[in-house]
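In the block that follows, a single chain appears as structure tokens, in the form predicted alone.
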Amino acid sequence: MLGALSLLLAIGGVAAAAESWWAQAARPYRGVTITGISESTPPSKYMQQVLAPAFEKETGIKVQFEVTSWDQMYDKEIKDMEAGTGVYDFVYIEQDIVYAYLARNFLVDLTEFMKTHPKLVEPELEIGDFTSFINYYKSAESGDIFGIPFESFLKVYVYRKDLFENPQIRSEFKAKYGRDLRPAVNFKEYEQIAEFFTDYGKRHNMQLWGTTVTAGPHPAAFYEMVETIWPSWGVYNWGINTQTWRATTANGGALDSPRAKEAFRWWVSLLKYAPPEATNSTWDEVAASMAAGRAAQGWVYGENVAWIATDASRSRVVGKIGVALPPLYPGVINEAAKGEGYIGYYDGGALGIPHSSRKKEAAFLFIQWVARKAVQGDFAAAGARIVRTSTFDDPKVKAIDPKVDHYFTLMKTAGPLFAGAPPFPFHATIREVMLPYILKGISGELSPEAALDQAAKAVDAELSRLGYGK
């Protein structure tokens, strides 16, 4: 009898020991359904299709995970948080919008939440293992965290290695321009390459153009200009002086400066070397154009690099993609190295919990689940994103790195030269002020110079109305 009882106790002990930390922590919330929303990006789709089902199986907590367009996502989550309806238990927080969310007290202070719920903090969460990208989600005043990153990536210069390394093409290029064909390091080289391959495509009856341009009638065109093109020309913080809080050069800004105008005119001039879909393209269509082999070079968000370079079911240029730093105005890289500027955009997002959520505890378990160490290698391979420093040494990342032309190595070594959006609580408001002028410059309704003259004055007026500066 005692022997049988001992056996039963032993079996029970093994069963208890076999239950994971996640299953134990989630026990009070089994059967609960949490709802979240994110943008339709490769990392978000991976969370929805792979990580969320695994979380449900492990914890018994159900996840309704809506993945939608960038516009719809913001519209839905902001309306929910403004009204306090509690539709969403976790939301996507893009790096550039977090300052606006903090200003409106939309989000749960996760540092405080962890202090009050220590049993829900995964032992391997290790905030110190996250890359510096997590700093964008900290309060400037308290240093507390308001989002756990699940994606971060660079917007890099992507080019067709198969074309750039083709001996016949290299010979033709050198004969025309008197120099070797290489990834562009300045804007003259970039334009020459764009011109050459557009002409090459015509001469060989190919659907090939010299560059991508994100010039659709969408905020994506604004972001391409202010976060990608201008920084590479040495125009930072959208041309807004963060001391005077003005954009006009007359008031210390740079939005209507000669450099900003030259950069805008150069960028618009590239449209003649871009595929015809460029004037309807957002970041998604640009990635698709590159994957279809329709462009020789372009700026592409890093989250798309992995699938473009490796997924033959979606890309015609598998094994043909190269990545490099963007072309730069003289002196910009030195300013970036000294922390006085940046060469391009360090983008990404985190998951946070709205104050209006009624299932914060279960939601907190999920936003930790997608950031746990055990899944980061597969997650990086699927979405070309890294948020933890330990992930750079993951064997799966090291294995795929050569297949993406060492994009992950570039991210690790050159990441500090890039930067996220400036900490503007008025981000969306000023974007909507500037966007019409960017679009008028693209369409030709205004010259690039006139567009920026008018944009700078409009931004000054709006900042004044918002109470910034004097």
The other form holds:
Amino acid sequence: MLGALSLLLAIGGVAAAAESWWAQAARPYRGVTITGISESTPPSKYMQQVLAPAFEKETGIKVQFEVTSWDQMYDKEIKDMEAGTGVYDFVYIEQDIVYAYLARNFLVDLTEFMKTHPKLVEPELEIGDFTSFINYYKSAESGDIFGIPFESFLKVYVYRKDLFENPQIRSEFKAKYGRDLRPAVNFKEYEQIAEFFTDYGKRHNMQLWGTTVTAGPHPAAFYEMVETIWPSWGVYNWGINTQTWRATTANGGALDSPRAKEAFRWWVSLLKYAPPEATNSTWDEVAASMAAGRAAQGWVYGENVAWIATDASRSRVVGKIGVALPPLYPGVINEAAKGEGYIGYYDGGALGIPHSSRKKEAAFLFIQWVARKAVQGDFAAAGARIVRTSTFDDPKVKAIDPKVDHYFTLMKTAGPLFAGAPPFPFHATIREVMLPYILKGISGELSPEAALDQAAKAVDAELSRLGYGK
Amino acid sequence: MAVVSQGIRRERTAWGLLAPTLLILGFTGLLPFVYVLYVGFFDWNVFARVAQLTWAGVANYRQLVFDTDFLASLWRGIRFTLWAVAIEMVLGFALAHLLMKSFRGRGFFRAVHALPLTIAPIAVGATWRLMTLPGFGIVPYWLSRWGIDYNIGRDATQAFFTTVVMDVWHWTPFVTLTLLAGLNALPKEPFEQAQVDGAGPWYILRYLTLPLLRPVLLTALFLRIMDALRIVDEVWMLTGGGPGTATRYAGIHVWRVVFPKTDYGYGSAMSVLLLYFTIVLCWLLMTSITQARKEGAG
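Compare with the form predicted alone: the form predicted in complex with the partner chain:
Shown next: the complete complex, the earlier chain at its head.
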């Protein structure tokens, strides 16, 4: 009898030991359904299609993971958190909107949460292993964390390596411009390359243009201007002075400055070298144009780099993609190195828990699951994103790095030269004020100069209305 | 006495039967409207320094009068409505008239013609976007063969008229079917009498069909005006309001102010004004038509 009992206990003990940390931690929440929302991007789809089902299997917690368009996502999650309805248990927090969410106390303080729920903290979570990108999710006052990053990437200069290295093309280019063809390091070079390949496409009856431009009637056009083009010209923080909270040069801002206008005019002028779909393109369509081999160069969000470079089922330029730092205005790289500026956009997102969630514990387990070390290699290969420093040394990342022209190495070494969006709590509001003027500049409804003059005044007025500055 | 109580009982039953509908209408129509009306008198931006509702009186409405962006979007919406509804009414009436005649394949044509009505507006917009996308779409492809450079991402006029054509494609069947029902319901005697008297088709149309069909015509017209003025989803999918702000009609403008900009107070004021404007427009139209009819009769 005693023997049988001890055998049963032993079996039970073995079973308990075999149960993973996740299964044990999730035991009180088994059968619970958590709901989350994210943007339809390669990393989010990977979470939805691969990581969430594995989490369900491991923990017994069901995950309803909604992946939708960028606009819809914000609309839904802000409304939910503002009204406190509790529809979502975890939400995507893009790096740029986090300051707005923090200002409204929408999110659960995860540092505090981990202190009060130590049994729910995965032993391998190691906040110190995350790249500096996690700093964007910390409160400026307390240093507490409000989101666990699952993606971060650079908006890099992508070019067609096969075209740039083609001897025939190189000699034609040299004959025309008197210099070697190489990835552009300044704006004149960029424009020459754009002009050359547009002409080359025409002459050879190819569907090829010199550059992509994200110029559709969508906030994506605004972001390309303020977070990609202007920083590379040395206009930072959307042209808003963060001391006076004003955008006009008369009030210390730079939105209507000669440099900002010159950059805007230059960017709009690229449209004549861009594929016809450029004025309908958001970031997704620009990636698609690049993948279809329709452009020789362009700025592409890093989350798309891996699939464009490696996925033959979706890309016609597999093995033909090169990545580099963007062209820059003289002196900008030095300012970036000193931390006084930045050369482009370091984008990404985290998962956070709204205060309105009623299943915070189960949600916290999921957002850790997504960030656990074991999956980071596959996740990076699928979405070209890295959030933990240890992932750079992951064998899978090292194996894929040469196939993406060492994008991951570029991310590791040049990452600090890029920066996220400025810490504006009024991010979405001011974006909507500036957007129509950017669009009017693109369409020619206003000249670039007039568009920025009017935009700067409108931003000043709105900031004043929102209670910022004098 | 018994008759009176029976009447009261009948009235109570009627109200009892109506109550669920009234309750639903109250919750889904009246309550949100009252709330929007209320919010319109406040400053309320989720990401303002003071994010709470702050009493603003009529400031939002005063600001609207000088808001050139809003007024421009309203004017664009009116132009869109005039074009789209005018074409839909003429085309719808012609098609309804055609479908009154007996011809081979009439049933098939009627079914096919009604198909766009079954498609959700967002899907209509998406389909038209695919068809018109420069570099990929079938429309620019065919037009380029005729030497026409068609790109609704660059050309404001092309974008505007493409939204009109899309709306005509989507909603003309509604006008057709409504008028078809109206034509079918018209009494036969006056037409037979007119034919006996030797009246020509134009005379019959001018003095019989149109006057008799007036209530149905007005119903279709007002419904289309109201719908066209508040259009959002189809145009949103097709052009996103662009190029620039060329197709940023009032509905799209309000959406961008209310949601992405989170300016709930001002956005509410805009919505109320847009509703008021729509009602006034329809009322003016109704009054002028009724007045003309009275004068005609006099």
